[in-house]
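Next up: a single chain in C-alpha cells, the form predicted alone.
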Amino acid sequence: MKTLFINIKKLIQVEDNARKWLAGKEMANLSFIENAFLLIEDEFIKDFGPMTEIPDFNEDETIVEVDVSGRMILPSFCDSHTHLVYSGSREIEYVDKIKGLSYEEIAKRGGGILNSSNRLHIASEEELYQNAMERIREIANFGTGAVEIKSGYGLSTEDELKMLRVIKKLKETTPLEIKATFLGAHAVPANYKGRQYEYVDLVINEMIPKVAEEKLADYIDVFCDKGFFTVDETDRILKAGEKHGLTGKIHANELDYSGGIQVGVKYNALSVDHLEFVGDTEIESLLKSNTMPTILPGAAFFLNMPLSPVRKMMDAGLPIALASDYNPGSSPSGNMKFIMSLGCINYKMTPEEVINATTINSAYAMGIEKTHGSICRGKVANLYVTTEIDNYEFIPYAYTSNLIEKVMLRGEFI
C-alpha cells in the first residue's frame, strides 16, 4: 500500500542519510522542506521532496493520497526513558511532596518504588497489561512511536520477569516501537535493608541469567546514586549484564555527584539519564564515549529540583536527548511535547533543539537511530500531522495545546 502526502507546509527533521545525532552547535541546525510531499510505501518511508519534483505514478498503482495544506508533518517522538508498567498512582505522594518532604525521605518512609513495588506485587500480569495500554494509546496519541519501558518496581526476581514479560506482550501487540530495559536495580527491597550487597548478588547470580535466557530485555540499568547504588555496585552489574549481552541504561547524578555517569561510560552505556549534577569531569567523561546524556525534564519540573547544566553540555559539543520518565513517582506524564517546552522554558533550548533532542537524538538513545527519528528513506514511516500553524516554533510554544491532528504508526494511521 502506498500513501502519499502532498501539500505539506514543512516537512520536517528530513535527511538523505541517517545520521548518528546532533551534538553541540549542530543541535540548533533543523532540516525542513516547504510544500513538500512524502510518500509512504507499507511500513517505510519510500520518496519526499517539494511538490515541484513530486514523481509521476503509473495509472495502475493503488495511492492513497491525503492533502495536508496548511499542515506540517514531524517524525514521531522517541520516547528513551519511561517506567510506565506499574500499578496504581501515587498522588498521596504528592500531596508529601508539596508538605515539603524530600524524595528521599518518602523513599524511607516506605513510599517511591517501594510503594509502586508493593503495588505491583499484588497486580496481575493481564492488569498490568492493559493499564499499560492505556498509557501506550495515550503517548501514541501525544506523538510518541518509539518508547523505552524499564521494569524496575518488581524487586524480586518473580515479578521483575512479571514485569518485563508485559513489556514483551506490548511488544508483541502495539504499533510502537518498543525497548525493554531490566532495572532489577532500582531501589533495595524493604526484606533486604541491610543486606544491600546479598539483593545485588540476587540481581547478579538470578535475575540477569533468568532475563537473559528468557530474551526479556534490550538492556540493563541501575540506579546509580544518593541513597541507591553505589559505583562498585554498579560496575559488578554491569559487568553481568555484559556478560549477558545486556547493555547499560544508567539513572545517574540524579540526587547528587555519584560517579553513575562516569561507570556508565566505562561500559559503553548507550544512555545516562537524569544528569541534574554534571560538572567539567563529567563533561570530559562523556565527550570521549559514546553515550547519550539524556536529560528528564518531567521529573525534574515535578520534583523542583536543581536543572542539569544542558547549555554547558551542548556548547562543550555535546549531544541531548530528552525523555520523558513516564512513571507513578516522579513524572506522571508521558506528554514529550510538553517535555519540547519544559526544555525551552527551564532550560533554554530553542526550538530547533528540542526536537532534535526528541527525534533523532533519543532515537539514538534507543539504539533506533538507524530506524527512526527523522524523515528518511528507509526509515519506518512513524510520523504525526499536525492542525494548521504558522511555525514549528508554535508547538513547545503552545505548551498546553494539542497540535496534533493525524497519527502515522508503521504506516497506518492509527
Contents of the next structure:
Amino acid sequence: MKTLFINIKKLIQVEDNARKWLAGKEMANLSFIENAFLLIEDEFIKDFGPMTEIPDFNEDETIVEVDVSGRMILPSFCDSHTHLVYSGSREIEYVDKIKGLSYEEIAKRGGGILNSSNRLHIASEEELYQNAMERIREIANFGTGAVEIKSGYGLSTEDELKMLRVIKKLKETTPLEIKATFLGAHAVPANYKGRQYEYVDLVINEMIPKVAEEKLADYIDVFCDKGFFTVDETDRILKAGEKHGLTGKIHANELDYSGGIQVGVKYNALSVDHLEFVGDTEIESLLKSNTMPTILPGAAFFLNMPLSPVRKMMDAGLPIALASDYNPGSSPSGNMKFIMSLGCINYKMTPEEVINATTINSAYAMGIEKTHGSICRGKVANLYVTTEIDNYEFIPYAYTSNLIEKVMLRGEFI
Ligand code: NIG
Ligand code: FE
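Got the form predicted alone; could you also share the form predicted together with N-(iminomethyl)-L-glutamic acid?
The next block holds the full complex; its first chain is the one shown before.
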C-alpha cells in the first residue's frame, strides 16, 4: 500500500540520515523542502523531495494520492515524559494552589501523588486502560505519535505492576509508539511514612526484579528532589535498575539543586527532566554526557515555578528536549503544540528550536531517534498535515488553535 502526498507547501524536519540530536546552535536550524512530495509505503517513509523530482510509478501500482496544496507536513511529536495512566483528576488541589498552597504543602497533607495513588488503588485495570486510552486518542489528534508513560501512582508492588500492565496493553492496542518507565520511587507511600529507607529497599529488592522479570518497563525513573528521594537513594535505585537492564530517565532539579542531574549522568541516564534549578556545575556535567536535558514547560507554567535557564544551556552547547509531563497534578494537558508555544513565549526559544526540541530531540529522550522524530527514509510514517497556513511560525504563535487537519500513524490516517 502506497500513499503519495503531493503539492506540500513545506515538508518540515527532513533529513537524509537520522541524526542523534541537535545541540546548541544547531537547534536553530530546521530543514524543509518547499513544494514537496512525500511517499509512504506500508508503515514507513519511502521517499520525499521537491515536486519536480517526483518518481515515475508503474501504471498498475495502487497509489493513494493526497493533494495537500497550501498545507504543511511535519513529523509527529514525540512526547518523552508523561504520567497519563491515572485515575481521577485533581482540580480541588488546583483550587488550593490558587488560594496559595504550594505543591510541597499539598503533598505533605496527603494530597498530590498520594491522592492519585489512593485512587489508582481502587481503580480496575480495565478502567485505567479505558481512561488512558481516551487521553491517548486526545493527544494523537493533537499531533503526538510517540509517548513515554510512567508508572508511579501505584507505590506498592502490586499496584505498580498493575499500572505497567495497563501501559503494556496500551502499547499493544494503539498505533502510537509507547515506551514504559517504572517510577516506583515517585513518592513514599503513607504506610511507609518515616520508613523511607525501607520503601527504597522494597523498590530495589522486590519491585525492580519483578518489573524486569515480566519485561514491563523500558526505563527506570526516580523523583530525585528536595522532600522526595535523595541522591544516595537515587544512586542505589539506578544501580539496581542498571543490573536489570533498565536505563534511567529521571525527575531532577525541579524543586532545588538536588544533585539529580549529576547522579543521572553518572548512570548514563537517557534523560534528566524538569531542570528548573540548573547552574554551571550541572551544565558541565551534562556537556560530558549522552543524557538529554528535558524541560517540561507545562508543569512550570501550571505550578508557577521558576523557569529553567534554557537559553544558557543551549548557549553552552547542550541539546534540549521538551515534553508535556501530562499528569493530574502538575500538568493536566498533553498538548505538545501548546508546549511549543510555552517554549517560545516563556523560554524565548525560536519556532525552529521548539520544533527540534519536540521531534528529533524528544525522540532521543525516549530512545527512538533511529525510527521516529523526523521525515527520513526508512523511519516510521508518523506525521500530521496542517490546515492552510502561510508560515510554520504560525503553529506555536496561534497557541490555542488546533491547526491539524490530518494525522497519519504507521502509514495510516487515524
Ligand atoms: O513530573 N514531579 C514529580 N512528578 C510529577 C507530578 C505528579 C503528580 O503531581 O501527580 C511531575 O510533575
Ligand atoms: Fe513527571
